[in-house]
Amino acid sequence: MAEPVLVVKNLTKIYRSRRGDIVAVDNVSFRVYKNEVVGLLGPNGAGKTTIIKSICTILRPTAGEIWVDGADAIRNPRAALEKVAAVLEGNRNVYWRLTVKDNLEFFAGLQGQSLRSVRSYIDELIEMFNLKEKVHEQARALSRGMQQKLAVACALVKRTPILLLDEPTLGLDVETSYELRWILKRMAERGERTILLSSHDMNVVQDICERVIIINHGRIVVDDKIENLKRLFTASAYRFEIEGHFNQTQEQKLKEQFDLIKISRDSSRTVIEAELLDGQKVYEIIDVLKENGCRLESVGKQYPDLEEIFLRIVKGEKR
């Protein structure tokens, strides 16, 4: 097993007030490795962007460790700071009044790299990002989606081994998003970076991140591969077709019975999705149906995406 390059152990946040203490980060811990993309997701409040901040050091933990790439992030932040950039909650980390490449010299500069091993570099991500025709205008005379892409240029200018995006793609148009996302796609296959992605954006998620770690209530409640909970909900969601509409009755003894998801209706039939842990439970459900006279047209496996899955998760319906 590879080493890990970032480390997270028993983090722990309080903010604390007159009106009682706000748990936002609750003993968390959790790894990730080299060149690995992962997503961090969560309900709003669930604590990600605090985890964030927290590793690239604008919070100090009330207690636990952080390590980034072997430097102690909480007794050693300068350190830790030349392994990781952020961007956080969207464009904010640029300059409004430099243009383009005078942001991206800029930062290139912070992290101690000269003008001259960085040139070919920046020119590099001018073209990748699209910003050739703006490279000399102001950051602040560019529109959202330009600003959020400067932000993620300037933030790879700093060639750290660790990359750490906030919500990437918020507020960005259809087209800016897709591009930013085949960005980031692009890096990931390439093996560029360590990335941890925090993302409402599902589709971003499913697109480039192998893994995902999902927190709610300052709690990790799941950390796995997406692969595998996409064959974990499959194996247990199923779809049933029936002709009409049930009574009041069936519908309340099915719902006593079997942990449903939920029923539907059209004009002509009614469906149900089950989540079934026990693949024997199908059968019982076509009993049931059956002894009460409903008549099934069809039944089969759900194929659930990213989304339906975390909100199961979320929700509790998953155990």
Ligand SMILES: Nc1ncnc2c1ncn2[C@@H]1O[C@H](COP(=O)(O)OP(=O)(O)OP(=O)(O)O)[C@@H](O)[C@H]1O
The other form holds:
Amino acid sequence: MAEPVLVVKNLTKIYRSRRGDIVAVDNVSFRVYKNEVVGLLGPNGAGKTTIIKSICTILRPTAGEIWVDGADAIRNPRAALEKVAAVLEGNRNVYWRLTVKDNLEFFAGLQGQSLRSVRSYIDELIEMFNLKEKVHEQARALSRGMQQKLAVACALVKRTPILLLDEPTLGLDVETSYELRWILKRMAERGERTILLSSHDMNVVQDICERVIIINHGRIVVDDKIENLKRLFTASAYRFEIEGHFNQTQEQKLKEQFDLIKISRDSSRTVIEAELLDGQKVYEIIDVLKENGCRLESVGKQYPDLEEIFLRIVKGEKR
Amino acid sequence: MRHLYLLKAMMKKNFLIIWRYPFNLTAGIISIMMIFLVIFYGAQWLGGGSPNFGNTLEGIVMGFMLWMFIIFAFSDLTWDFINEAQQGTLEQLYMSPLGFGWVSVSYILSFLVINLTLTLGLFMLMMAVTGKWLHLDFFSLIPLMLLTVWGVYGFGFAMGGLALVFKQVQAVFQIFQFVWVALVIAASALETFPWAKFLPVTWGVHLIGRVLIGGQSLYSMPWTDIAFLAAVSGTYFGLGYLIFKRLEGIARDRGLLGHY
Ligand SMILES: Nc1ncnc2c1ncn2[C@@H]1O[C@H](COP(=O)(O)OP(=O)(O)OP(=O)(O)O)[C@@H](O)[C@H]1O
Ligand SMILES: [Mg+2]
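Hand over the structure of the form predicted together with this ligand; the form predicted on its own is what we had up.
Below, the chain from earlier opens the complete complex, with every other chain and molecule after it.
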């Protein structure tokens, strides 16, 4: 594979406070390769923002190394900031009292670029983000979606090879979310940028990332291609449909015998979804059903989406 | 060169924001003018009978003008950090590859232009209203004002650093307004307390007094007097900047740059 442009090695961040220490990130290591789009997934408080802020140097890690395109982000943050730009979560990231164009020009200047050298790129960005009609509008007068698009454009105008996006689609309507995804996807396809983005929205991650890193309680739980994850989970996920309902004790017994099982029912049927890593277990379940005199309607493989995979991994972690 | 591009962008941004939202500035100017008039006419009324009081009134006009200039310089960076943090843009400012130090200096420089224009404008207005015209030798006055305020920016940096870490700094702010008054007044007591010239701004105010009230020119002063001012201001600036760097590091450790 191509060379890694982002290397995070044994990253640890401990917030010290009077009420005790919080280990926000615990010995995390990963790499992102050139032109990859990688998703950072995890429940609230998992440590996503902490990782992203450490990479863009606004947070000093407790231990570990971070290299962005060859620059040491911890010992030489300024060199790293030549290589990486970020849109941070929850923040406005842009000046509400400046127009779209003034914002783009300001952030280009903040990166030390002359106006002359970026002017045509700014026009290109305005075009790409469909902000043409709003160029002379102040940012505060834009819709939430437009503001977010502007924030991403302001990060792009810095022309760094790496882009970090923390929850880029949070609070956007479906349409704008799609538009933003489409832009990011196209940019990655054209080989222009390497992107690391965090999100709660599995659809977003599934849509634009090739690989996901799932973190929970500050640790990496999974780091794999989405297709591999899907294959893995498809191989082990089964679904049984049964006529009629279980009684309490039967249900209890099943749950005790097999981990990772989910039982749901509608008016006339019961559905069992089970995670069976050992294929032999399929027969065991069928045996149990037979003993209880259940009529099996269908047995099949499950094809989970990323959301289900995520939930299962994160829940499995907790046990 | 890239540093200049940043400076230019920063100036443009700040001018645009002030230009579109002049209300705060106007309100500030009006209230400052009112305070000045109260102090001036109060002093005139109190000291009305005594001979030789004319000099003191001139001192009040000058002292007030310099105090205003100093307060602006002192508070610029702190207000900037607080505003930017509230707007959610401080972290973006922090991410400049040219360094947060240079970003802050650019901010200060862009406001220095505004502060100087404003202070001198109000100074003229004060003189016109009170009829106390001082020796307006701008070529001596402006360089001395800049050298004096250089040290104040050290305090501004330290204060800005405190704001990054502790957020609630209004109390310290208010105390300092009086400290600056005391330091400006101390310039008239240098004969009694010669060591006071090591204090921030005091020596500078003294030299400016020699220009505005004594009618001296910068170019006729002994160079050692000016070098001393530069040394004192430079030291305070350096110390303040070090404190700022230290506090900025703490803010980065604790992840405080983002919230307010
Ligand atoms: N400045 C801070 N001081 C102390 N603790 C913090 C600070 N910032 C984050 N934390 C803690 O560190 C942990 C990780 O937080 P972080 O914001 O990185 O999570 P996250 O994955 O981004 O969560 P979310 O999905 O809610 O954005 C949490 O327990 C959080 O409370
Ligand atoms: Mg977060």
